[in-house]
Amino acid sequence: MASGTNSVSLASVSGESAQRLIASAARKASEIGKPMCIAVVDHAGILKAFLRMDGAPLLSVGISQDKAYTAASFGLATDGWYDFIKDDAPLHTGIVHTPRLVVFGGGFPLFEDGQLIGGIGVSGGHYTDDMEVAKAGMTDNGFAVD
């Protein structure tokens, strides 16, 4: 991260990479026979690319985008949130009311050279299916899945 006196330079997922992530994830969703919504956001959580596959549930449009946003905003996969908050009563009771926070699987941060560059979120099946589809998109495009 290069910086000047009053600024920093941040890396962000490219539009081309976001489209490749969407395509790979959609292929996996088709393979398992589940139409899904797939969202990729940049380092700031702003939508970079999106696909609602034919037949994907309408509710999944917002959920997929919120999963990507959650992952990018904290650098933590959405399936990690429940374990992070479950034994902390004040956090468990309060943070779940945070807009756009998703605490179940299907959202993953995207890192390149140790720097957070975005997030991917998938919704349309059980969250375990969503995770499988997101992971396929990531691994097909050289992103580590932790």
Contents of the next structure:
Protein chains: 4
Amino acid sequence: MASGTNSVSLASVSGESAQRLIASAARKASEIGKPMCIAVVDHAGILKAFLRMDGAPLLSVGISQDKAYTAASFGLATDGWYDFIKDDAPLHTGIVHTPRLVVFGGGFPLFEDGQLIGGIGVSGGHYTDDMEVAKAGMTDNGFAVD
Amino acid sequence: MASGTNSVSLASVSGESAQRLIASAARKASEIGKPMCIAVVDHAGILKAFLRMDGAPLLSVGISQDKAYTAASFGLATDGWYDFIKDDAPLHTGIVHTPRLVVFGGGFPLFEDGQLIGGIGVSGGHYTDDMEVAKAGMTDNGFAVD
Amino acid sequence: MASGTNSVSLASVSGESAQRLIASAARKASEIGKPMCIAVVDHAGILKAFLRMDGAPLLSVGISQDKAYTAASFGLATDGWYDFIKDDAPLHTGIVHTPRLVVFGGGFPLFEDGQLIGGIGVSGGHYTDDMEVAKAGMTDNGFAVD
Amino acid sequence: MASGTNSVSLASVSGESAQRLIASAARKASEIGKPMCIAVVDHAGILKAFLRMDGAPLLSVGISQDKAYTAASFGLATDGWYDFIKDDAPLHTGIVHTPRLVVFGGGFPLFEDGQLIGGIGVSGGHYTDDMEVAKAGMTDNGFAVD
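Having seen the form predicted alone, can you show the form predicted together with a further copy of the same chain?
Expanding to the full complex; the earlier chain stays at the top.
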């Protein structure tokens, strides 16, 4: 990070980019016929844009935001968390209780030029559906999906 | 703000700057003989550094963090809030119930080159004492106090 | 405060003292025919002993604990808070929203040899009743009531 | 514990010691190239000092504080918790749901002359990294690591 006397410089997902991500993801969700909640948070985990499609499940309102938050928190896709903890007993037993931490798929970090600028979280179907929808949103907008 | 395709660029108070602010403020609090809690949050309101001096009041642990959060939130010193709402009945009645909003002195935004990079909050004495301590921390470290 | 290399020394209300305070206060509440909730917190504001007398109001369960917490927080009786803020508009408007802060009577700090060792909070009647009950508990056990 | 008529005496980590612990731990985290959050709580679990190093993960802000709280709570390192519960089915299933309890490494109790005076919690890498950083902070400042 570059820095001033009292600061470090950061990049953070823009409002326009967050809206494009949601539009693309929602288009994919419509295609597969599963209404979803789609959340984009900035690099600091704060909600940047959100859409609950008509008919998306209630619990998904919160889960989608937590997936985006988790992804932005460590720069790790939420589906990567389960692999990370499954053979590490203390984490497997304990870290799943961390407030807002989601360890199943549907949350992805957003990187630009190697900097973590935010996260996207999708919830509404099985997590494999959620992942497909989030990835479609990212790919459409030039974000790499690891 | 400069921007990439998907991002805006930001500056955020560094950990070293936050620690210097706390050290300077604590020195001033010691000078006036009032132990205080001193909190620095980043541009996104997230705790960056904190010190509860020995003997500082319990309630100040939370109040100092909320003052810093409030200041970083709108880029407005907390003592400015009361003047802002006092003759506006709906705000005077209502906005004071906002979680974490503090409308008395002791919280200041931190600006560098015109960018809001964080906030400092001090609590432990009367708010006039708290303001004096926060200002000493800021002045020592090159931050303008409006 | 005396101090070790890494510590300061403190005194904190004992469990036995907390129980004596509650027994004395409850006796007084019975005498005046008003069942009350009585809470004692330690110097750090953590619940040390508690009694809800039969028939004491529901809301008093929380209010009594918050009164004790407020008193231990600044070493100030809760009835002193209103006098402190009533002519200070920003505090009068704002600080009353601080979580757990109570600005009416019934909470008293507990001092021993000049050290703040905890707080007692009583709720169940008008705050003048609550104050009478708390004071009876303190006086019976050698605590000064300012 | 020594005691007065109404009190027990305690020792609690000082603000200066808390700052030294954080400085030492942050130096070690820098050395190993992993930015971390470092929290010190007093003997009562109340936040005493905190630093979020530049780039430390978001979720670590809370986890570090909870690790310090857990360690100060029972005087037990957080990595000891998993061993303690792993073969005790009711605890393994249930106690992990306790708010703020962390059962993986990175939180250590702080003892001075046999008295529990606080806790340190570190989060940012794998818990083995976190433990290394916390231990470096403790060792530098004369705290025994069991």
